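Form predicted alone, single chain, as structure tokens, below.
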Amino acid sequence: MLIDVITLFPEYYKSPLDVSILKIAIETGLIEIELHDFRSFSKGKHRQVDDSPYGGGPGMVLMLQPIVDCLEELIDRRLKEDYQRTRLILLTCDGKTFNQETACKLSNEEHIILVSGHYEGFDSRLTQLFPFEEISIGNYVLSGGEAASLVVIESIAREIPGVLGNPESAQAESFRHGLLDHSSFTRPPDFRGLKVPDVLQGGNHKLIDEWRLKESIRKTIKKRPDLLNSDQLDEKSQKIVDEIKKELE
């Protein structure tokens, strides 16, 4: 997979892309990430990329010309390199909230272009010029789209086969089946009187699996009931949901 990132601050990405999971994914060739500074496309003497908003108001708005020229050159180059399909993603608070399902779908793409904004955002005509999919990582404000794009990149990378050392890790994580992950424990078995559940130390994997499913459902009901979706649960899981809800009434 190739991910092109269009940004004003390519240096923002250097450290995150050089550690942990993303570093492994890049070094093994499972994912390729290229950074593009759209300031270099500005035609102004001072490389200006923003200007005051029409109608007045605080802050500055990103100008169309540098971003559009950068996008058009990049898209043209990728077409010549025989990339058959490109997903254009604009990171903006106007977008659909990013989730695990979206990360899974994007991990199957051949080529993605992420556009990270800054200041007061983009000139709104940008979305009329290109078929963007707008994505938000949450209902809060950031100084720019760089942090948001890194969230998207890492979430996607984890879904690519071979990136994680143990492929089962991704399958067991939170949000995978509309549930939070079960509680986890490691040594020592007793820390200041807080003990690891006996079932996890007994070696009976059937009982352990049953405990983990119930714990996952219990956690979701208590902490994130908004995640529960009966359509995603099998008959066994739905029965456990009903039992736990009765217990908590």
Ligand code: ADE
Contents of the next structure:
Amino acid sequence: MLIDVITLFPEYYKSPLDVSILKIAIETGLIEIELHDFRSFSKGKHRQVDDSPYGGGPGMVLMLQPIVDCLEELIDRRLKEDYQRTRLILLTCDGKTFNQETACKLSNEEHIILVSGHYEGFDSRLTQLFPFEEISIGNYVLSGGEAASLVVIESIAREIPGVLGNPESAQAESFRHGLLDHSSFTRPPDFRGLKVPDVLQGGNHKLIDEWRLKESIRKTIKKRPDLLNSDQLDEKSQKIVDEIKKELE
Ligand code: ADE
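Return one more block: the form predicted together with the named molecule, after the form predicted alone shown previously.
The next block holds the full complex; its first chain is the one shown before.
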């Protein structure tokens, strides 16, 4: 998968892309990431990219010329204007909230373009010029889309087959089927009187799977009841949900 990232701060990405899973995904060629600094497209004096907002007010607004020229050059080079071959994504508070389902869908694409704004964001006409999907990573304001685009990149990368060593670890984790992941434990079996459940030490994998499913449902009911959606649960899980809810009554 090829990810083009358009930003004013390419250096922001250097260290996150150079550690752990993203580093390996890039080194093994499962993901290719190209950073593009749209400041280099500015035709303004001193490579200016922002200006004060019409109507007054604090902050600066990103001008259209540098980002539009950057996008047009990239789209022309990569796609010859065939937008069907990419997903053009703008990171912004205005966007649809990012979630695991979107991460999974994006991980099936061959190419995506992520555009990170900064300051007070882009001149609003930008979204009339290109067929953007707008994505927010949550209801809070960041100084720019850089951290948000890294969140998107990391969650997509984890879904690409081969990126995580064990394919089952991607499958089993939180949010799949709308449930949190089960609790996990490692050695020692007793830490200051806090014990690892016996079933996990018994080696019976059928019982372990059952315990984990129950635990995952119990945890979701307790911590994130908002996630529970009966449409996503199979019959067995729904039965456990009903049992645990009854227990908790
Ligand atoms: N830019 C600023 N805040 C953001 C957010 N919450 N999500 C995506 N992009 C942003």
